[in-house]
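What follows is one chain in structure tokens, specifically the form predicted alone.
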Amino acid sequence: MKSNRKVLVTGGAGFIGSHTVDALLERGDEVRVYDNLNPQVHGPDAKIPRYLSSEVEFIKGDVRDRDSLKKAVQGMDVIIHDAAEVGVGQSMYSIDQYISVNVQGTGILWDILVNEKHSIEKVLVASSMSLYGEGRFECEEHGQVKPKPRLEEDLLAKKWEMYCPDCGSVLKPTPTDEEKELDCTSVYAQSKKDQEVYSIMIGKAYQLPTVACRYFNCYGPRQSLNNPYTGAAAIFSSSIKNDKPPLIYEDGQQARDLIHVKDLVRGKLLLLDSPESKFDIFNIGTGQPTSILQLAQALIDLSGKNFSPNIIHKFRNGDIRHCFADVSKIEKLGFKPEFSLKKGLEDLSNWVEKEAAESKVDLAHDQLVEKGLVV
């Protein structure tokens, strides 16, 4: 593809869209960053970030609103669409908001670039690790095993992990690849697989190069510590900064795939340039598991505090136990993450330093048991 490009990316104002307008600025490209600025992710006041860089053309708009959008879609040559509704607990009570935002919002998109003349050359779209639901599993005896969803008199009994189907025993996590048969537990997944499958549809059928890209667990800095559904970094990070020992659900050892955002931005901007990546889906995470207690303390430790996380022993309703990337199909293309744990959350930890952030987890936490999702 040419260089200089037009880059439209929606959602570009948030955390993940904000850090890839920096690296396309880097490079050379123009970029157009089409935002709803939403309150819960950037504050009552919804002003444009101070981060965004000037250089940028800001269109203030929801991806629900077509003729706004339409209207930044003319003279660009590639959409990076990010805009979303992110968050798998309030997705389960705010349904019309995140079906309607994730999965129309997308829709009326692809209708104009269906419908509409434009010059668009491919179109990236974030997905999710979360539609995976459960990760992938082997059983010491009978390999690679499909368990069964965890039953609740399990979870009420504090058996928290997957057990084989055929044996009963304890299952070990082995890294998901992107041919895993997908299973959404929560409305926010369903409504990015949702996404995702208009999307591939759509760009084969009118042979418009379209990828979705499954992020796993990015955290950094510009993640929002006043929105109590964002990212488990950015939420551990608000409770500790406000004293308050992180929340955390079950007993902790879930694991996760954790990616700073540079590094998912570096994988992103890998798939748009390449030619070989067109509709196709790919991880892009590192390939390592890491548990939320281990994250949690590794917070708590950078931040110098003298507390322990705070692990009540409670399930989430539509959270799953584990799920870490396997990367080989996007590693074919060069793709490395540079950035280790260590030193990702130690860009994380100095900036949340100069931060403000009111933790919100306790609302968010009673707003759950008041709908019946924790059990």
Ligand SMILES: NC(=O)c1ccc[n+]([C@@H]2O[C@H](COP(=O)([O-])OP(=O)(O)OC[C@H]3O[C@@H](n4cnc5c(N)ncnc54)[C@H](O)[C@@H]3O)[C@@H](O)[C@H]2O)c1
The other form holds:
Amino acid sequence: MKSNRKVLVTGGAGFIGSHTVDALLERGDEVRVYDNLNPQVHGPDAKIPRYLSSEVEFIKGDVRDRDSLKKAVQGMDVIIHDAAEVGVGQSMYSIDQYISVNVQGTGILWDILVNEKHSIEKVLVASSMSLYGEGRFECEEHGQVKPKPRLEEDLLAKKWEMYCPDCGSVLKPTPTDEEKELDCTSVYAQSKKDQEVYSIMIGKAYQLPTVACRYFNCYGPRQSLNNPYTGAAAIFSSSIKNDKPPLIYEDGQQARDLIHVKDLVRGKLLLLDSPESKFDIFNIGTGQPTSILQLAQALIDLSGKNFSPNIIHKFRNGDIRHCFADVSKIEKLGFKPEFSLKKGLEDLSNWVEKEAAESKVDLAHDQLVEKGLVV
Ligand SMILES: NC(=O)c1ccc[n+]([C@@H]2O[C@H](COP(=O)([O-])OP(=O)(O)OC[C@H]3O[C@@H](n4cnc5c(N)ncnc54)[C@H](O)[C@@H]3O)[C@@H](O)[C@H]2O)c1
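For comparison with the form predicted alone, would you give the structure of this protein in the form predicted in complex with the ligand?
And the full complex, kicking off with our chain again.
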């Protein structure tokens, strides 16, 4: 790839997109951002966020607006497609919206790339660990096994773990690699899977190098503190700032792979630059499991507040028990996260201190209860 590229970042005003923009500008790329400033993320006034560099060319537009997106693609060398509706729980009732933005929006982008003149050399698509459903597991006696989805009767009995299909013993979560079969448990996950499958398939057919980046749970400054459908670190931070103990489903021992946004962006740019990464899928995570309870407690400790997480021992439909990344594939290209969890959460916490935050987590929870999605 040549340097000083012209990069179009869809969703570039958002959390991950804006950090991507900064990293691109820093190394001398020219950046155009295409974003509709979704009010759920950017507030009712839908203003360009203060943090977005004035060096970018900003186009306000929806990924489903073909004419406007077509103009945004013109003259660019590379596309990083980050724009999406982002919320597992919400996707289970805002179904049309999630399918429309994530699947149709991506379809329109590819329709432009296939049918219009352009100079795009590579496309990076934001995918997600949510495609896996549950991660990989092993049984002490039977080795790697494929557990059955958790049963409602087990969940009602507060048996949260995954069990061996052969002997019924509790399974140990192990790193999840890109070859694990996919098992989408939410509309969001399925929409990201469609995005990924269409992108690789069409990219390959037209020999336009395309990479799907399966982001694990990303956290850091700029993740919306007013959007109760984002990631756990931002939701917990917003609650704590508003003197509410973080709301925790199940028993809090569910494991995730928390990656600081700057590390995630480093991974993305590595995939963008590497000529070896094309028509392929890569996990971007740290490879380290962290429990949700550990995350909540660490954020409470950093805030200096004196309360405990509110563990409600209830299950959210669509949630999984454990999933963390096997990062050996991206490591082979030279990827190494630089933030320890401690350093990363300190960075988040310092930023949260200076920000306003309206916690709407109760509203989001009530909506799920109303729809019968909390067991
Ligand atoms: N945050 C995570 O942990 C995580 C994990 C896995 C995958 N992802 C993926 O990463 C990408 C970025 O997520 P994020 O966490 O930065 O979310 P975000 O909500 O902060 O950013 C998304 C951006 O897309 C914009 N957008 C939404 N709908 C749009 C539309 N119809 N047209 C144009 N722009 C639109 C929003 O205004 C926002 O600026 C998404 O594709 C998401 O699915 C995120």
